[in-house]
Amino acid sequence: MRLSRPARGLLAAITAVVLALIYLPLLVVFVNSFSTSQNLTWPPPGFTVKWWAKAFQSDGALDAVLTSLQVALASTAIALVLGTLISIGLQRFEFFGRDAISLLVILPIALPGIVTGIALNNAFRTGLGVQLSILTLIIAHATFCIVTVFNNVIARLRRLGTSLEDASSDLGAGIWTTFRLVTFPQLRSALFAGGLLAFALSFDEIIVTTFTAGSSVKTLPLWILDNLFRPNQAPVVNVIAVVLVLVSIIPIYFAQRIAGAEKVVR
């Protein structure tokens, strides 16, 4: 189907009104991280790169870029392991549930944040009378990017079928050498494009983190929202959303880039 002129220009009006109010606000928090005004008024009145040092000089935003690092790598690392197990066990047998069970894997990430923290709040606290800490954080964030895995996986292991594993199971192989040797190659770039988008998920979230890291823990979010109205933090608070929305943007990228050569080798 053929649109008409009007309707073409109408659509790539439409877009381009969507696209701005999306990158438009993170243009002008970069331009700002630049500006020489400890107020932010706009238009800037120059440009410094002070605020840059400034940032890599505060122990405070350091420590929660390295404790936001730790929590993302360590809930993609879990994600990782459960998102295969997982996908593998529901793609490849059948057993009563298993429609049930897909269900409730993929639902903390369709939830909303704020009903997930409460939830995971109230199973630590009074469930199981955990205290909140980063082991906590770490749970909580493994709980949805499990399911960036999950999804990346199933999806490679319904397009690959069971040929290769059956053929591999009646040439003598065991169930471990049939997935180290056959099932893990043709699933690298699958876990590497889910682990990506879980760590760019982790890295950045906040809703749940609130709920569930407690007081002691800061991670880069909570640290940005905990300045944001500081007016002497306020540029320094600019560089370190300059520098989340790079560290979200990156793994996103390659992954997106993984699944297009994916298609065109195929």
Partner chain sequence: MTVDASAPPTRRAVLPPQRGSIARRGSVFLSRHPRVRLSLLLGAPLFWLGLVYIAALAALLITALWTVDSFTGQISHTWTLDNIVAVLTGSLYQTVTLRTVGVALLVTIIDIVIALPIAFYMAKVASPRAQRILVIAILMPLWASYLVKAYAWRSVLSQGGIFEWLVAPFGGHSPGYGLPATIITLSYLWLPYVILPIYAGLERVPDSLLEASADLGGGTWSTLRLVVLPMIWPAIIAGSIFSFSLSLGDYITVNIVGGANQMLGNLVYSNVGAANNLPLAAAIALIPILIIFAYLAAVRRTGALNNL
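For comparison with the form predicted alone, would you give the structure of this protein in the form predicted together with its partner chain?
Chain only, nothing else included.
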């Protein structure tokens, strides 16, 4: 199949239009962060930088970002370990119930967040009798983050095949050595991609969070929800969103570089 010039042009045009649409609301957020309107009303009646000044003074926002980072890092770490174990188990072994397990892994993300949220809330509070805390939140997040790691790692394992691992063990390497020196390096970028998505998923999650976070745990989405209901805080929330989008370039850029470098090596 060779695409004609007009076809390529059309595809490029569609891509451009959709990208413009994707960034239109973000532009609104950006502009509103400088608007004198406290209520995000369009068009902005005037220009001010006071929300930016306020945002950087807001301890609440900073604490919330730190809490969200903690939760996202911890649940991503758990998801990386569990997701890798489960994908090696499912990809390298053939056994009864394999399909049930792979369904089990996607279930927490396939079922609506509110179902997951109230189920876990009920289980923690009344089933186990534990108080909601940052730990319960991390457990909940890790549960639905496993799938992103699993998807990426199992896809990679399938593509890799077992020849290198077999060669390694034929040459006398133990299981652990083989994993450390042969399997893991080849999984690295898949782990990074899966981990990044798990992190993003956890960082912005609100529905499950509402039901599983302890009273003193305020993640960024919870803080945002609170502040949208407070007088004069909505524009500050916009500032935070703009900063987040800008800061997010860094991890995404590195993810891309790792993926890109691997392509060259391959």
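Rigid core here is just the name for the largest C-alpha set that superposes within 1.5 Å across the two forms. Positions refer to the first chain, counted from 1. It should be emphasised that the depicted structure is a prediction, and the values quoted were computed from it without experimental measurement.
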Worksheet entry | Threshold 2 Å Cα movement between these two forms for L26, core superposed | yes
